[in-house]
Amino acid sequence: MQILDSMDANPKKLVVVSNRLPVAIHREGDEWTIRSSPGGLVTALAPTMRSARGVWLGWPGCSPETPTDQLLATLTELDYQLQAVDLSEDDISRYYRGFANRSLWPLFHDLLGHFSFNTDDWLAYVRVNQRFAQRVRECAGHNSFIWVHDYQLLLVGRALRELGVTQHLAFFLHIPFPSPDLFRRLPVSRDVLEAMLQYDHIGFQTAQDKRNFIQCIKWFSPASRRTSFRRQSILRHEGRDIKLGYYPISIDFKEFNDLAQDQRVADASWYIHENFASEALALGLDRLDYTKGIPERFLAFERALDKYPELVGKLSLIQVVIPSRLNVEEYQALKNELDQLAGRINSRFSQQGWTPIHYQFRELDREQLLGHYRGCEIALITPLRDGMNLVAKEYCASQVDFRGVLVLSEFAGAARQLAKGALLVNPYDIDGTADALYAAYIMSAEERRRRMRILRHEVRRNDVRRWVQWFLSDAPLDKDESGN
C-alpha cells in the first residue's frame, strides 16, 4: 500500500516539521494577532495538510511566553493541527541565525565567501534539533507519517532515534545540497552526515543535488553502497536501506492560474503600467538575500541601458524586495548597497516622466502580487543559486495572456524543468543578462506566446500536488504494513 492511498484511507496522520509553524503569532499593543506566514513550504503543503488533516510542527515566531496553544486553538478554519515549538531569543540567535544561516545557508549556496562557523552556535543547533524531536514523539503516535523539513533540521532524525522512535522518517531539502569540496569544509559535516542518514527516505530539488550527497556519502562512508534508478536511488549503509530521490517542488497551478483572471488582478495590471509609464516592464522579485544576485541584476539592467540605448525610456523594472533579517548586519549592508545602486542608475538614466529602476522595499498582499505577474512582460529572475525559485513558477501560472517572457538564472534549480521556454543566464555575466533582457524585450508576440505556453503546460503538468505525490508514494512502508 502506497502512503498516499493510506491517507486516503485515514489510517495514517501526516505529521509535518519544519522551522516554523505556516502561521507567526505577533503581539500589537494589548492583542495577540496570527497571521499566515509567506514561503514556498507553506504554499507546497498547505493543500495537502488540509487533505491530510495533519499535525504540523513549528516555531510560531514568537517568545516562550506567549499564550501560544490557546491563540493557535482559535484557528478552526485551518482543517489541520498547529503544534508549537518554543524557541528561545537565544535559540533563535545560535541555531537559527547562527549555525543554520551563517555556515548552512552561504555553505550549500556555494558562497564560503559568507561562511563562518561557531562551536556555541552548532551546539544549540543540536540542542534545538532535540528538542523539535522531543515535541515529535509526544505528538506523532505509531501510525504517523513523519516528513521532517530543511536544512535548520537535519539532525532530527537522529535525535528521534535516540527518543526510540523505529518507524520510517522522511526528510526533504529545499535548498541546495553542496559538493564534496565544499561540504567538508564545515568542521562538523562527518555529524551532519551521520546524522541524516537515521531518515529512511530523503529528497533533494534536484538530481545534481542527489548526485552530491551521494558523492559526501562515498567519502564519509566508502563501504557504502547504492543501487540506482531513474529518479530514486537506494543506499545501502550500515545494514539499512535508505532512499534518495529528487522531487522538484512546485505551486498550485490552478489557483495562481485563475486568480490571475479575477478582474481585480486585472485592475492591478493596468494599475502598475499606468503608474510606472514604460512602454514595457521587467519584474524582480526576492527576499532580501545574499543568494538572490540583486545586486548582479541592477548591474546588468544598467548595462543593457548603456548597450541598447533604445531601451531607454521604454523599459523599466520594477525591483520589489520583501524584507528579512534586517537586524543581521550582513542584510543591512545588502540593503543599503541596493539602495545606493538602485539610486546612482536612477540619477544616470532617468528622464522627464520615466525612471529606469523602481525599488520597492515592501510586502505585496496577495493581489498585488498577481497583479505584478500579469502586468509585467518580463520576469527578470537571476539568484545565483537556489533551491527550486517558485516566483519563476508563479509567474508563468499567472501569466493567463501568454505576453511574458522568462529570463532565469542557469543555477535555480527550476532551471532544468523551464529551460524550453525560458531565457537561461548565468547571473554573474552581466553583459550576458543584459543581452538576454534585450532580446526578451525585443521577442515577437507569436514567440512569447510559444515560449510562455511551454513553460505553463510544464508548471501544470508539474504541480504542487504531483510533487507531493511523487514523494509519498516513494516513501518507504511502514514495517507493520511490509510484513516485516
Ligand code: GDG
Second form
Amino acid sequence: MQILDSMDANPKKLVVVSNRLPVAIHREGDEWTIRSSPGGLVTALAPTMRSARGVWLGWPGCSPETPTDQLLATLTELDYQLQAVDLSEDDISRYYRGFANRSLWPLFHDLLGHFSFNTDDWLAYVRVNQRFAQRVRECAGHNSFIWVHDYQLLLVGRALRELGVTQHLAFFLHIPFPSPDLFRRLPVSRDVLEAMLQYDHIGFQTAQDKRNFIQCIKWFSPASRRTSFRRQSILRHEGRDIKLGYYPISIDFKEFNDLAQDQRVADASWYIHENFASEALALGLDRLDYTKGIPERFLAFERALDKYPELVGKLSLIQVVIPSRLNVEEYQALKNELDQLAGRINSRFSQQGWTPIHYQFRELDREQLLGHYRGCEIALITPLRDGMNLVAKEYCASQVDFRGVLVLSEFAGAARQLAKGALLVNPYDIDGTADALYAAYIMSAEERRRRMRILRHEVRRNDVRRWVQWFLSDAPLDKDESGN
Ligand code: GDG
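Please could you give me the other form, the form predicted together with the named molecule, since above is the form predicted on its own?
So here's everything in the complex, that chain up top.
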C-alpha cells in the first residue's frame, strides 16, 4: 500500500523536519509576537499535514530563552502541530553558519572557491543532527511517515536508526547534489554518504542531481546494485532497498495567478512603471547569496547598455536583494561589491529622469512582490547554480497579461522544465547574457505571449501540490509497524 492511500484509510502521522520552522518570532520590549510565515512548502504540505495529524519540527529562529512552546501553542489557526528544536548561538554558528553554509552550501553549488572545512563545525553538525533525531523520536509514533528536508539535516536518518527507529524515512534535498569530483573534496564525504543511505527514499530536484548522487555511490560503495525505471532507481545497499527519484519542486500556481489579478497588485504594478520612468523594466530578485550570480548580472546589464545603445534611457534593471546571512563576512563583502557595481554603472549611464539600475536591499511584502512580477517586462534570473529557483516559476504564474519574457540561467534546476518558453543563458557568459537581454527587449508581443503561454502551462500543470503527491506516492511499500 502506498503512503497516500494509507493516509486515507488509516492516517499515518506525517512528521516534517526542516532546519527552520515556518514561523517568525519577534520581541518588542516585553511583548513577544509570533506569526506563521507561509511559503510554498507550507502551502503545499498544509492539506496533507491536516489530514495526517501532522507535526512540523524545526528551529524557531530564536534563542533558547524565548518562551517558544507557549508562543507556538498560540498558533491555533494551523490545524497541525509545530514543535521547536532549540539551538544555542554556538550551535547556529558551527552547525548552520559553519558546516552547512561554509562546507555543504558552496560545495553542493559547484563553487569550490567559497568552500572551507572545519572539524569542530562538522562535529557540531553531527551533534545537532542527533538532537533533531531525538526530538523526532519523541514526537513520532510507530505509525508515522517521517520526511526530513534539506542539506542542514543530511545525517538525521542515521541518527534515527541509532536511536532504534526502524520505520520508513524519507528525505528531500532542495539544493543541487554535486558530481563525485567535487563531493570527494569534503573530508567527511564517506561519512555523509553512509548516513544518507540510512534513508529509505531520497528525492532530488533534477535528474542530474540524482545522477550525481548515484555516481558518488558507485565510488563509495562499488558493491551496491541499482535498477532504474523511468524517474526512479532502486539502490540495493547492504541488504536494504533505497528508492531514489527526482521531483522538481514548484509553487502554488493558483495562488500567484489569482493574487496577480487583484486590483491592489495591478495598482502596485502600474505604480512601479510610473515610479521608475523607463519604457521597459527587467527584474532581478534574490536572497543575498553568491550562488545567485548578481554581480555577473549587473555586468551583463552594463554590457547590454554598451553593446546596444538604444537601450540607454529605455530599459532599467530593478534588482531587489533580500538581506541574508549578513553576519557572515563573505555575504557582507558581496553586499559591498553590489553597492559599488551599481554605483559605478549608474554613474556611467544615468541621464536626467532615467537611472539604469534601481537596486533595493530589502524584503518586499506580498503585494509588492507580485506587483514587480506582474509589472516587469523581463525577469533576469541568472544564478550560477540553483537547486530549482522558485522566483522563475512565481514570475510566470504572475504574468497574467502574458507580456513578460523569462531570461533564465541554464544552471538553475528550473531550466529543464522551462527551457521551451524561456531564453536560457550561461550566467558566466556576460556577452551572451547581454544579447539575451536585448533579444528579450526587442521580442514581439506575439512571441512573448506564445512563450509565456508555454511557461504558464508548465508551471500550472506541475504545481507544488503535484510535487507533494508525487513524492509521497513514490514512497516505498509500507513497512509494518515493527519496520520489517
Ligand atoms: C532553496 C534553494 C529551491 C524572495 N524575495 C522576496 C520573497 N522571496 C521568496 C520568493 C521565493 C523564495 O523567496 C526564494 O526561493 P528560491 O527558490 O528562489 O531560492 P532559495 O531561498 O535559495 O531556496 C532553491 C528552493 O529552496 C525550494 O526548494 O528552489 O534552489 O536554494 O518563494 O517568493 N518573498 C517576499 N518578499 C521578497 O522580497 N514576500
